[in-house]
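Given next, in structure tokens, is a single chain: the form predicted alone.
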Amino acid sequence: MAFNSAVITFPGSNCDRDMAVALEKVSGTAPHRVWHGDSELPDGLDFIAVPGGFSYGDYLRCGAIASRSPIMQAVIAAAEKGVPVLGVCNGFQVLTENGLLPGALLRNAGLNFVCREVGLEVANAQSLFTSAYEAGQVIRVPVAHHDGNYFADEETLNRLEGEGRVAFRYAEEVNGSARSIAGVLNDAGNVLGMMPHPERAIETTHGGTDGRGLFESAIRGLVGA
């Protein structure tokens, strides 16, 4: 069964292009791609990802003018219904601004970008984004960001831990993240925001296929294959 997914671009998104092959190599069906300005989405997705870079020039906040575009209104509809969301890097961002996830992104500690490849703990290896990898393992994943520094008040991060829902932690200091948190899940599991790019790890030739796993726990969870 094909693999009926969508990338959303917003103006300034840098990573749309990755995304979209990323999810083609793995599946081996391309993505309908899918322009912010857009209200509706493509019949029966099985997919959304949400991809980096700096949409609307991080102006405002970084992913706060993209989280109230017209497609998001879309999106926001299919992940309540039950359509598997991927938000990564400024696309978490999106996700936390529209409130598909909780917490926020700040700046990192430090206040410098960081972009290189990090050591990354699966948490949680039982989630439809993550059952291709084990628990504990880990992975070793580029990151881009300079406000990538994960935020929640207490009550919030220990629900969080609480409920699994801490898909991965950084395995090494990054950003200055509350708890090392790098990825979280929403309460139902079917929407996963994180700051490192799986996408730019699926091939030998980007120097290690650690990404891979996500796209295939995904495929082979709604489609089986």
Second form
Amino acid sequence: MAFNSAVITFPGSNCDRDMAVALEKVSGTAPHRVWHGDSELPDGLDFIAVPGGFSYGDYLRCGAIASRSPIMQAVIAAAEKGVPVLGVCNGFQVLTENGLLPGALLRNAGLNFVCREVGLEVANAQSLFTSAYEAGQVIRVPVAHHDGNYFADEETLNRLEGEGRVAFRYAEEVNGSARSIAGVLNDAGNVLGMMPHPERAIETTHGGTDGRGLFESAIRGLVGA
Amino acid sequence: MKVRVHVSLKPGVLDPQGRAIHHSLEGLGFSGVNDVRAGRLFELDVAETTTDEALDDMCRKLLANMVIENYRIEKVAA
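How about the form predicted together with the partner chain, since we already have the form predicted alone?
Time for the whole complex; same chain goes first.
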């Protein structure tokens, strides 16, 4: 059964191709490529990816303008119907800006653009996106961001932790994120936002394949394998 | 009608940019600066008929991120 996915591209997206390649390599089916100015998504999607980059030049706030673009209204509607949505890096910022995920991404505490591989602890291995991993497993995945410092108020952080909605934590200090949070799930569990780039770690030539598990989890969960 | 919208980080939200600016001011020899918070100013030129409600809506929907920021609207005499 084909895996019917879509990758959204905004002006300034630069990881959309990486994301499309990752989805095709792992699922065997090339995703639809959807432009930000479109107002409708292809029918019957199994998975939507909002990729990294610098949408709209990161003007106003990272992800803010993209989050109000025509296609994102369709993505929000699809997410609310239960379609899995993955936001990576700038895509994570877009998903917090439009309210699909709680919190916000602030400038890195150290003020530096951080571009390197980091250790990432799988905090919840029972989600749609993480079932191929084991709880507590530390994987190696690249990060590349200037605004990845996750912020939410204490009440929200407590709720996220209590409900198992922290998907990934940094296993080392990276950007000052509250409680080392690197990736969070929405309350229904079908939307994941994360700053690290799993799509950049799916082939041995990337230096590691630890990111594959995320896509394998989603594909297995959706179409069976 | 000219309107200024001042957007600032909520108290308690870490402001690394403000901190860097603070550090630079100290480096320039300005003592006695206790803290710096960086904000953002938008100058809007809007129709006279624009309501306060519409201005609030603009701030909440786009100009400010209500998770981390506060906003203040100031109408400016032409």
